[in-house]
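Form predicted on its own, single chain, as structure tokens, below.
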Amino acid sequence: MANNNPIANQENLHFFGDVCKNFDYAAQFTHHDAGLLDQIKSCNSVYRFRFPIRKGDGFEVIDAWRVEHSQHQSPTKGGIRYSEMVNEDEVMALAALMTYKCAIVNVPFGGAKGGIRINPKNYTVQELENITRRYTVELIKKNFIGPSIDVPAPDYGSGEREMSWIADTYATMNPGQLDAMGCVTGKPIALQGIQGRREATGRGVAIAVRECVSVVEDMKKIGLQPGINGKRVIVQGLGNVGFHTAKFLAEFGAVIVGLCEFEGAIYNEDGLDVESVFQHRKETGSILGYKGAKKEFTNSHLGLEQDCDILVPAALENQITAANINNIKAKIIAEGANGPTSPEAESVFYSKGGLIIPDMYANAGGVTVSYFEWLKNLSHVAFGRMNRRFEETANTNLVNMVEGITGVALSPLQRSTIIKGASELELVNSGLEDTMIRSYHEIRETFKNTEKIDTLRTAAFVGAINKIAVSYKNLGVWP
């Protein structure tokens, strides 16, 4: 008899294989024992249960999962994604790329990743809160969840309402715990969430692809003019990480000419008003019809297909394959989503002249911020709140004493934007600016500096798992 077991009857797929492979074809440019590179390499904890929710009149069984990748660093992070197409090995694979991403961008977290195997379009809310609180209980349960232990957050499908209900989930079982707050980041303001958090992802991708275009000497080797003013951008999703990379890179001068979402494309050559479209698809329910198009597909894909300089991929993973990547005119691709560009893809695509920066680093700046929320749960202070005063102060007494010697008077904006002390968000965006520009710079240092590695995500592999071994052997595991 057939088992129909969905647990047990894994989809073919192969996303944790590729990811394994790109780290095997980086591996052989570092000097590490070939254990310790096995034990990096593996996931350490795989967490599969199933449980039971009522629904209308009868019941139905939820298939959820939760993976800890790797413990070099504690606790573990990763986002929890609620969508019907989730399996064991892309929450592996996920769980995976969080450890590289982490080490990449030095945010001291192990990786992990959650499932749950749900469209999240067919519960109310209710059915929401039931599933939410009771894959939380049944991570408590076996340890898998806690601010020392493993830290969850937002991912597809998830958001701010389904972290508090797990954040008040796990308050309520820990009673007296003066950190419980802190485990699991993403959650609303209120609830002690951070400023900054909900854009995070999509605005790091930005600066990752701002910083990348700067750099004369790559962009003359890909055909392009430095400098991200004028470019011209394809986005694919318009939802969280997705609007706001193309919000931020408009911001930033670029030219939105294309976006796509699971209904269909829409470009104009001449630019896309991204607010705009936002708003139109959320009267509509689809970027279809927009009065601003010049071009629309009711085939998503064909919309990466035309013609720009950066395209950015911020949906799902295998979106840019062997079928299609002949047809992709881009100069670079960001990938704003995880695993978007297949191994096959990305091979052609280097051999046409293009450039990809890899998401273990492009979308890096969720989990920046994260950390940053994090860090504020333990510490429970608000960041700015203790210095703001004194430094606004201080400023003033400054900027008056300068007036007062040279005689010349600073105009009310400038003596506002002199003297200001800054705020939570600010704070937060400085700290992301600077992680993302550091962090790019690594990778690109490992790239030229390092002998026959050929592509940024190998540099970027490079650079993670020489982190992850110190790790180790910092803890003793390894001599």
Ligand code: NAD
The other form holds:
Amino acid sequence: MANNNPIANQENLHFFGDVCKNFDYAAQFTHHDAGLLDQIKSCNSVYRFRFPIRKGDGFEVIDAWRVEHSQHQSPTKGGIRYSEMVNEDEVMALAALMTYKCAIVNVPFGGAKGGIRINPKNYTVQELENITRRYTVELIKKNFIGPSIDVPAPDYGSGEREMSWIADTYATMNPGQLDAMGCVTGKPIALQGIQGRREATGRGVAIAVRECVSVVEDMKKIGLQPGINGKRVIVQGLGNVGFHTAKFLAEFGAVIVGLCEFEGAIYNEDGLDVESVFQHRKETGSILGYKGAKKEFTNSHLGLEQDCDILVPAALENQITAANINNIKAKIIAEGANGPTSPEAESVFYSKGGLIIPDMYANAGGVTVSYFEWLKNLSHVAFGRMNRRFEETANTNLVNMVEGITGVALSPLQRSTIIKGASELELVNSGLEDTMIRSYHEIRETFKNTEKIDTLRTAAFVGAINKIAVSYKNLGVWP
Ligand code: NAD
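Pass me the form predicted in complex with the named molecule as well; I've looked at the form predicted on its own already.
Whole complex next, starting from this chain.
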């Protein structure tokens, strides 16, 4: 299927430069030694490799990368992207963003990222399995994977299935390694994955948006009513991040007025039912032709420019640039994808009175729950297993006592609501929500309290740089 987005088709070879540009701008608001800043900014290890796979009657050589941006904390962590547009610059940029993202949400990992240059749609499941297993073996050979070294996860074009192939290959090549399953996250539940990981990034984006629009003072500045209820949202990308972001925002009370995919975009100011659009696309292969849409566009990029309060780009980088920023009607851009807004577009958007919730905070829900999964793998026990029954017994005793003293009996529903101990999913969601809310206010405080800091992104970078600098100082690397 042809990509009708003119911007996405260009090789984006300035992504790492853009991340460094943002870093340098933010660094002026910190007081660290130039050498230390350079150490934080640079990519520590860039591994580029090629390997052959059998395809049809012949062979094909696959290009692949793994970049470990920073080892100020171990292991390093970041997804693996399966896309024919992957290049070294992109993997370096995404690895760097992982470093800052982990620091922002206080996840004790360094940043990394992987890339395999293929369009998964052009390969059979058997070929994808061969590619993934061979990719993993190449990482093992160079010590680029392991529960205490570097822990991949899903990204654009990959998911639970690929993560299980990686875990199985790693465990096979490392017999007897007790923590082997902690070599990768985003695994299926049956293979020691964790409840809530699949939807974590989208849930996190939705919580970030809800938190942002709940601040009365900030909404007044950009001319929006506070509160998520009734906010009109357009989401680009109906994959893992986009689908779940749209679903949770709708659950929180927002109205999803537009959805954009590869092949086109649909719009209805009264709202679209995300689940049923998803089913329609699954059945017909296209978002277009959905009965509940009032407008549709074969040029998917036009979907971004429709009337809304909040735009969530959740597909790929470089979607909002100098070329289209002046047509964007949203007041808030919440970056579900990594790097969707160019620095030039960002400054135009702020000058028009908009607000951007930056990628390295907005989509950090995935790595946060990956951290919980890794902890579960290392501890070899599911969250809630040790205390759920204990909590229920203690709560039952308390309710019985209160009922006995007051003579008032609770209804079965009231009783079960109070008594219930927390499940793994509830604990994961609670940890995720707490992380997203706390981190938002940490960034906002820096934004608000430092006069010259003009974007939430710069504030997020400043916080990340300061935390990483402390790690280096604690390692004794810098005085
Ligand atoms: P995905 O492969 O599940 O979904 C991406 C979707 O975007 C696909 O449905 C694809 O068809 C669509 N798309 C591609 N080009 C498009 C275009 N030009 N216009 C509209 N739609 C288009 O990928 P994902 O995991 O949802 O990742 C999306 C973004 O979020 C990436 O930037 C990724 O790095 C970032 N991200 C993902 C995670 C995660 O946990 N999966 C975590 C953090 C950040």
